[in-house]
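What follows is a single chain, given as structure tokens, in the form predicted on its own.
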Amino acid sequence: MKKILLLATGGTIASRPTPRGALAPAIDAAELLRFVPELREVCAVEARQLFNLDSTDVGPAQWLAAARAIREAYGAFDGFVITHGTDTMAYTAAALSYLVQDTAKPIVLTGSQRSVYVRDTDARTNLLCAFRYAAADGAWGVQIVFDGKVILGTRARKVRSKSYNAFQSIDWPESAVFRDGTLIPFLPAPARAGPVRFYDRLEARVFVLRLLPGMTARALELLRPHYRALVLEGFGVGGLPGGAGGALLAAVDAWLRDGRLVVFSTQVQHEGSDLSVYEVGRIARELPGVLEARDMTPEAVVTKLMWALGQCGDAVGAARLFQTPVQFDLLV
């Protein structure tokens, strides 16, 4: 029988009811367990309470954290669940796949739309296939199972707010999917680079500023001075208004010559950017030194500027390692 870590992190399958009426986390990990007596039939599993919050409250500080339970346990256990609130999943599950590359266990994120401590809701479901999918043979990679589906930490986004299928796959099949309790592989285990690489290093000072019809270039220049990277969130396939005498390019101009990172994406979730379509986005893609979401999600945008800023303190390496792919993150 393998063994699993449970590291409970908060979010809503961990809530109860606050004295206002509110949700808030309230419970730990050895409770969560309680709640799926089941997964005693799975797996050998052992709980630890990493922290227990609102995934509003999870960023940079709580992924590094996260990964680092993982690298202090890696050699004990077989794999990983981690629970965690459902809002900024897909930034933690995009985090962790840069943070811990190659690796040769399964470390899974779960939640759900309804706690844990409310009867027939989803939570039950959610923990007990995170599980399931956690001791399975040829389980890989940083993954997000939820109602039923297998999706790469990458290539996820959360794309409803309340209902039980909140998780996508976003331009990329879903590893696997459980019909009827029973786990229906896709997507087979990549060949792997080498050992598993942990890194312990992110930048969070990473901006994302979505592009309005009329918007001026004067946000452009209040940001350069606090952050090191701009990703730029244009129209369709991606462009900048205003042309080559713009005031908009000459600001992005000027990131650039501040040895900062200026990353073009675009506002439309499926089929990615790409700036040689239009003239209004070659002349950007013209400027030396601009790089291109393609069809990455935001989330992994955000937390790969983030890993490749904190390896590298230069832009030109940050730069190459942020248009290396990793675990799919890049497909076109």
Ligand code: ASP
Contents of the next structure:
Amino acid sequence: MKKILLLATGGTIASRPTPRGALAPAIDAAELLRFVPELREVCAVEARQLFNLDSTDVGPAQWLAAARAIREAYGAFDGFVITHGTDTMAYTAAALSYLVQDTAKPIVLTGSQRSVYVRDTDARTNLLCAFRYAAADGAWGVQIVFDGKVILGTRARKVRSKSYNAFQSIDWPESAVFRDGTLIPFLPAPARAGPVRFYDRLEARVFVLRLLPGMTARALELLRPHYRALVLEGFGVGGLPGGAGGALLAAVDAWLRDGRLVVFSTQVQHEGSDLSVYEVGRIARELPGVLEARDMTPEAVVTKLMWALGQCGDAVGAARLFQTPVQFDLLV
Ligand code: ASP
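Pass me the form predicted together with the named molecule as well; I've looked at the form predicted on its own already.
Let's see the whole complex now, leading with the same chain.
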């Protein structure tokens, strides 16, 4: 029987109402497991409480703690299940995809839209599926298991705030699905480049700015001293308002000349950016050092920048890491 380590971190799945009727994490790892006694037939489980937070409060420090816990237990277990709030689960899944690369053992995140003790909860099904996937032969990589889907960590997004069908794989097939209780693998494990690699540094000073019609350059100027990288979420395939002599282009140029990274991405959910299509995009693309998100998810873009800057102090080295595909984050 396979040995799986549960790392519990909080989220709705582990929440109960506070005295004023709002939900907050209160259920620990051992209690969570008592709701799924069937797990005994799936795998041997050990549990650790990593922290107990609403995932609104989960960020780079917690991603590093999760990666460290996996590293310490890696030799002793066949796979890992992380219970987590759904709100930032896609960020954590993407971050772990960069912090733990080429893993032969599956790292599976799951959670639920309703707390585990609620009668019509999705938590029990999600937990069972997460452990079943983690214990399955051929399971691989960092994945989110939710509502019967197994979604690669670098391609996952939360697309519904209330329904059980909360996560989607963006522009990439699911790794596997559960149909009528049977696990159907779609994508086999890719050939690995080498043994598992763990990383232990992230640079948190990354900012995302959503372009608005009519926006001035003021925000870019104010933000520049405080951040190492800026993601500019543009319109459609991408471009910069104001033209070649515009203040926005000059502000982006100032970021780059300062040795900071600037990534152009898109506000559109599917198919990514391409600055080469329009003149408004070409003017930005011609600035030396400008990066493009292409078809990476917003969560992958941000966490990959943090990882790349954490490994490489200089902009050129970090940009090279950012542009190198990791676990199918960059497809075209
Ligand atoms: N606010 C919760 C969290 O992300 C939502 C959830 O888990 O579904 O922790």
